[in-house]
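Read the single chain below, which is given as structure tokens and is the form predicted alone.
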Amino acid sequence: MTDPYAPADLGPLRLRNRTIKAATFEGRTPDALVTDDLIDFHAEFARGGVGMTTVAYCAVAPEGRTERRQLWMRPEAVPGLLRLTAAVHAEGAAVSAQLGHAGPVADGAEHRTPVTPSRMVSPLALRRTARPDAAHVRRLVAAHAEAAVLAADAGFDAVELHFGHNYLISAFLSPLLNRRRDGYGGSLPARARLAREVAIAVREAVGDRIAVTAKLNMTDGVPGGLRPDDALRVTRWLESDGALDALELTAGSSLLNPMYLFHGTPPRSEFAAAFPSPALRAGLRVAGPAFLRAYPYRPAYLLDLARRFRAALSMPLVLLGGVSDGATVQRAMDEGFEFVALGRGLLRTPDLVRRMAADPHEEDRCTHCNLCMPTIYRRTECPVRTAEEAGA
């Protein structure tokens, strides 16, 4: 029985133990630089005990970012970024920067034009996107590997590259989204180009100094979008490249479908009242029950999905969805996962790992009332905690 509090390998990294926060944008970086409300966040993270916490969205160009306070890796950010990662360091755990371009996601802030694989109208950015010709996907490529080098020079133990969640990789791999009919879109190995380069270029870039995963979708949820067969067969060609040292299994999308990876209560009136964007709080309180659609939570909720890559792939795998007990994570490790990825459940308990190793039957505290997510618009948490904390 694999102990998931014992110290453990992420290729060239030695984790503490198999658990890792998982990125969650923290809306703290009110000029796109790191503050120290994110150290603490963070810190408190590494001081309750998890093997590595992941710092989101570390966008790899300045019209990547889903939000325009987001952090954007350039040589301004490392200074703060240095203050971050001794800060985690200093309480024992390992830290990751999640790397990515939120591609259609993105909200077009700054009059910059959101870049997706085929141009459309972004219902996020409310404008036209633009559509990347073979230079300008060289330049992303370029832009990644660059970010990660930011990153090690940061002091960063592994990076984590956003396949996922229909962000600018994850809409190249989507026949829904991207309707090219050159290099990079197409059939299944050209969408998948964009992927495999990049996370080549990484690792070029890196070698050996840092880790080097990547979150990837196992299906967009959405009729037309990335199907889990398809998504099988890029694992499969990301693990023969040899330039990952893990996956991170997820699904849904950002764009379309969010509820997908979250599950649970659906937020609508909250993300309303939420968004920037008085159009896009309109837009939500129309379309909420199908933007936001319900769907039940449960422990371990992408573990039957999982299963599937679990059984195809050699590769070390962490299982994300619904591990917010200590059942689950031990579950995990029966099932064949080398690590899991916490969010939800940290935001309710910080500490939650260390109650874990302590007690195996420490139980889920989280209500999955989703009310975290609205929060990012202004600074993330958990409402419920806080509420907790207030009336104490």
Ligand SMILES: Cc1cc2nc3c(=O)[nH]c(=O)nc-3n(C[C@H](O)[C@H](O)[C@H](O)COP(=O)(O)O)c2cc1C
The other form holds:
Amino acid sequence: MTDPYAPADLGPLRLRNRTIKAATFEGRTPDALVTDDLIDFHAEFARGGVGMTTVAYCAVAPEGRTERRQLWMRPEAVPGLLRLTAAVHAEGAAVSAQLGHAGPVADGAEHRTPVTPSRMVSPLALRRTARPDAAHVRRLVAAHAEAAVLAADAGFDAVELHFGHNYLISAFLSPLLNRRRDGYGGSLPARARLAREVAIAVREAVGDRIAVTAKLNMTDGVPGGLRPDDALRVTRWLESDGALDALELTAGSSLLNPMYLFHGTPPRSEFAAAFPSPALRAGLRVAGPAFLRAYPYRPAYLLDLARRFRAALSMPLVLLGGVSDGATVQRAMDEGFEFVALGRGLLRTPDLVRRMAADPHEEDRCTHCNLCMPTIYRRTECPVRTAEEAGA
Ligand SMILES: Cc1cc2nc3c(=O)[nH]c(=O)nc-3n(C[C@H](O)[C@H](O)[C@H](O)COP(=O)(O)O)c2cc1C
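Coords for the form predicted in complex with the named molecule, given the form predicted alone:
In what comes next, the whole complex appears, and the chain from above leads the way.
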């Protein structure tokens, strides 16, 4: 029986245990730079026992942000990132940077045109997007590699490449969003080319200095989007390329079906109230039930899908999605997953890993109300925990 709380290797990296804090955009970078608040946020999970925490969504280009406050990787960000990585290391955990480009999920802030595989009108940026030509695609690949080098220089132990949720690379994988007929669209191998080129370029750039993982959709959960059979073929190619140390398996589309990522109660009115733009607020009030659909929550709600990937692949896999109690963490190990990633469970209980290590029957105190989701527009938190602490 694999002990989730014993040290484990992730590529060149040795983690103190097999738990990873999943990326949850923090809303703590008002000037797109590291703050003490962001450092404290991650130091708390490190103190709470996680093997590795993940700094959410560090964009590889300014137009690749989902909102203007989001950090993007540039030399100016490095001093703050160095302080952050040192603070996490001081608590005994490792730290990963999630690197990505939002593609169709970008907000088009500061009049920057979102980049998508094929031209479309972005419902989030409310404007027409740009289709990158081959030279632009090469620049996007290079931007991922440069961001990874910056992360290694800033003391990160790993980078997690964002290949999910219909962000840019996931949008290239989607037959719905990618209608190109050049070498980056059309057949599945062509749609997968950008993901493979990015993984290889990042690995070549960082060598064995840090671990390289990717967070990849098993399905978009959208009619016409990436389906499990095709995602499975993509993961086989990624495995045979040998550039990645692990794959974190996710699902859903931040653009078209966000609740598929989460399951649980859709926070429709809270989301509508939190949206920064009046036009988006009005749109969400009308389209809310179709956009934020309800998927019943159950522990390890992505496990049925993930098992198919576990059976087909030999590379290390990270199980994500409703893995936030002691029994489910152990179950993930018993099902052959090398690591688990926890999002909402840790927002609710930052020292959950320490608690589970002490008591394997530790329960999940997250209610999956998903009220943490709309808090990303101000400062991400679990409102249930905040209310509890205010009352204490
Ligand atoms: C408030 C919040 C913010 C999130 N931000 C990100 C993000 O920046 N990048 C990402 O890949 N996933 C993000 N996610 C999704 C989580 O990483 C994870 O995939 C999802 O919450 C399911 O895991 P869980 O059941 O352990 O919460 C976010 C989730 C929440 C709740």
